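The chain below stands alone and is given as structure tokens, in the form predicted on its own.
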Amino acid sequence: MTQAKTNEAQTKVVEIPSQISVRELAQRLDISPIALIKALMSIGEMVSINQTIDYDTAAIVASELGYQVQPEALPEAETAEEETEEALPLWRRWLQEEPPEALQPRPPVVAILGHVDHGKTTLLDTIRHTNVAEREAGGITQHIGAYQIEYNGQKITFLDTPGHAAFTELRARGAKGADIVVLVVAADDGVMPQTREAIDHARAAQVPIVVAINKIDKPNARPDEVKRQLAELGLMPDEWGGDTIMVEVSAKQGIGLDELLEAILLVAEQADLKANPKGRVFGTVIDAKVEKGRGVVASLLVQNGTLRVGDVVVAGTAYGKIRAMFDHQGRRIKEAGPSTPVSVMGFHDLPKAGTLFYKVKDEKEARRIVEALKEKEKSQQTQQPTLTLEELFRRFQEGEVKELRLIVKVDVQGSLDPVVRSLEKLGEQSEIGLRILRADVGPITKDDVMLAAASKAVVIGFNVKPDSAARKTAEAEKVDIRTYRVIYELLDDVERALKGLLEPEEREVFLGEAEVLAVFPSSRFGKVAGCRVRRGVLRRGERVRVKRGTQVVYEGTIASLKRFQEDVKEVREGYECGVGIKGFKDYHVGDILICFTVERVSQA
């Protein structure tokens, strides 16, 4: 970049949305996509031209290139009731609207995931010095809760979820499940199917993972073997030169908990988590239930602002005025700031887990918003399409989708590697990203479908079928399941999808040309041209180019086409007609009108 260009860029302000493709960012920065990709590589981001990056990454690279950056302004009319299924982009934009100087560090929100009976709840129980596990039926967590502890003067909020399925349901409804995932793996049991699934869900959510290798007090504990198994799954221990912190713990004996909490705070510090305690009040519904004598009791996680008793809040199609608020130990409190979990009373209806809640002015406004949302949901229930490969193509054309995401299930291990390698090869040959979120052996399950729903993915099955629960969930969540018995048919379908997802090229198609024989006055256009069609056809509504000799003097649209004072849609070769072009009246006898259309065609 020249010095003049750099000085010019330093005074230029660029607006960036919460998510932006590399191609679009390059256009906004007025540099080539290749130069931008090199700049991103210099800050450690390996991306392709069509990949989407978040605001923070875009802001860093734009600042490096000398631009002043600010969040893209939102339309004034945008309100929460306009976004029922897109809570995640909405709260991200709300957070970006907060003045940077008002943002303060907030506690991290941590989800504990892992295989059943590997000690998730016992670990949390030991950390917060309470006895939740014994109160749960069979020692297995039965509900979604959230709890906050303090370690070395810093607070940490834990989501006590029944597993990755609940974590994913939060994401499927648009919520941010957590800032950090603690993956619990038993040292005597090693990596199990649900361990792999939990890793898939954390990766799909793009959340950093800290591994807690539990039960190291057992005589048959094999922590090094567990690390090896995790390394094979792409989680390389930091002590082996990787970037995944792994801590050996014993939840029952309290071994290694200090190291685990320090690791969580270290990862949180790197994430630079902030919120505005005095800003707009919003957060996520963790759970809700009806309790006898208390009515609807909802567990909420405040993400920004300070929630207070007496506030009126809306969560999807539920609303209410908060009559009472309790902390995670059941104590009455009057207010709660960012990353604080609370139980509240006052909702009229049960809000759904994972729904965005936000404060509004009063109950009158809340009722108006909820009624509008209910009407919108009624129409959406019949209109919402299944996310098929074809629907992905449509969404890509509209800029909503930037990569093809797949869940791959096959019948035997011997089929898995060839299928995955072939798919990855297709992705390498395409400009569009192909991301395999999960590749495993076995039937298509409900968990596969929930991961696909949360990640906007398509489920591909090779010689396997979905079980009944998966079929019902796919129907409810509008997830496309495609099954194949021949690998070539599977690969052909995906290849067609990738070609369809490529940004279409615009191609000009010649329709016809006419010569201007006379010029007439017109009350509507000022002047119109009397023409004879020399080749092809002229069509009303299509593009037209006015040529005078070798020069193009105007390009526009045929707004009027007449034969003998009658409006017609088209006039073919050899016939005379009157032509009115929108925005043009400087016709000369002898001008040539070239009629054409522009087609968008997928790259082969």
Second form
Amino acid sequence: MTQAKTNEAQTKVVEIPSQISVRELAQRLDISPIALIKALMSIGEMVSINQTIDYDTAAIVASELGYQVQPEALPEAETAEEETEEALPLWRRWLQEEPPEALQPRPPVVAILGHVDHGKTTLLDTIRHTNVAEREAGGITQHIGAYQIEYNGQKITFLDTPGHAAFTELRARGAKGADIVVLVVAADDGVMPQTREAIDHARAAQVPIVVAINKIDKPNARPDEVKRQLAELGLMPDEWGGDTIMVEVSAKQGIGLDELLEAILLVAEQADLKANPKGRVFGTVIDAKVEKGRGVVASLLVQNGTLRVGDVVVAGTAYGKIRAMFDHQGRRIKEAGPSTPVSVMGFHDLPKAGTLFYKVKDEKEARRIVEALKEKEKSQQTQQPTLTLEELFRRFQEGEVKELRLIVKVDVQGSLDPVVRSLEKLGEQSEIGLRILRADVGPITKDDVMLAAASKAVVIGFNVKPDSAARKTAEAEKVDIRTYRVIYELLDDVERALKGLLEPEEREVFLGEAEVLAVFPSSRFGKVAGCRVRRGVLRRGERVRVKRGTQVVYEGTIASLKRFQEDVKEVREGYECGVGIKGFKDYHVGDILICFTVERVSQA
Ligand code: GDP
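Can you return the structure of this protein in the form predicted in complex with guanosine-5'-diphosphate rather than the form predicted on its own?
Once more the chain from above appears, this time first in line as the rest of the complex follows.
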């Protein structure tokens, strides 16, 4: 009846782990990656060669190709109930999943950015010293990459990490983890390249900016000139009717700091920052190092939930059980809620700064996730796809990318306006957003590429070329640089990308329905249902709705379909079968399973 059955005599067996790259699966199935990608497309999976797919998807396509599938005997893989998808850095989704009524206000997290020597470190030090009661004994405070102050009874967390990493990368990260950026501009120096860059990064991360015009104690300070320069860049001072708060300060003499902190609290209030202290525990790794006698000491910023001593956390491929936890003043604490920076002991490896950390059930689960991730990294290391206009299309389909982001460089001022205006017009005509993160005159530089890498953008050059540093960085960071000599070609390409990016319409197509006759225990799903197909066909990998009376009690995917212990691709009307649905086990006898497929209709 099915391919697996007719080929019974020569059925080949393939072992599949919980996660596998398309390239690796093709090797195991002994077919070309292209043939496998086509087969995956036929079951509705759009993937690229280096992408990792889960067991269920791999199993479906392998059985389609006539293989008998067995889960690879990874240590503990069978007993683990959760899939490694949990390892994906999806904190944004996690936050959205928190019940709104459980959300509580949390302190703002502030990053201080600006051009070198404009006073970032001095400002951080001054705020710290005037607002943090230093420890009495010895007065030695720990530098954990962040600190928290209390001002007017409200807490503010400052990220305190400038100057000890490749600065563009760090700033990109800093701006991303923060809720507010304080942009420091020296009043005697004005807007400089890294000032512009910081603005671009903050905008790309959609983080509000408060400007601190620093060094106003200096005789050659020209604060109004700075405001004028910033206004030109689209940061209009509030006193001129704009919406950017600009505070004149002297970090060195402590002038204007109250006003700055008040401005931060005001912007924080408008941003309505919330988290669930009782929810899923996760946050960002600020920094980590190995200390003599203490092992790995990691600084973490808790963003949601409450982190406790004894918790097991995973950050990328590092994990550990928290043995001890300290606040930014080196005091031993037992728990830390949202927006709190802490330093912890217990990681087995050094977690990478900037990665997401999250709590898992136990060390066993942590090891399993880390192993799966290492496997994945190994297969991706060979060739991570460049984020090209074409690749953006795929990512858009996966919901990873919501808009087309561009960095535009042109040869002369005269062509900047027409190019930007034409691009913006294309964006307006399209359903997908188009955002120009930077538009400037000059060659494509390393900074442009770093900004593109940090914000998943494509670099467009009009009559300009990347310099050699930019080219090298683009290669390493997998950034797409496109250069054009004719404006129509440029606009054509972008238009096509926008069309490709158009969200396809979805349409449901009924396939069949089955009645649940019995319920059995299953190690993989908890429970599976013994069913008879009453109408049409049930197909593995397709969507399914569980109906009880007139109510739909669950909607998911048919992850396993068996006839007499054997995995099959589909079961037709009149036949009996076993059905496993990922994430569902509450079957009742008499439930109706409705199987359907979702067709995509492109609007292009
Ligand atoms: P960063 O590179 O942005 O972190 O800048 P620093 O904080 O290291 O400051 C650079 C220099 O500017 C140092 O010599 C500081 O003492 C000086 N500086 C910082 N803030 C002020 C200020 O408000 N007034 C004056 N006169 N000098 C300042």
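Numbering follows the first chain given and starts at 1. Quantities reported herein were computed from a predicted structural model and do not represent experimental measurements. Rigid core here is just the name for the largest C-alpha set that superposes within 1.5 Å across the two forms.
Core-superposed comparison between the two forms: the C-alpha position of Phe520 differs by no less than 2 Å.
Comparing the forms between the two forms, the C-alpha position of Asp440 differs by 2 angstroms or more, with the core used for superposition.
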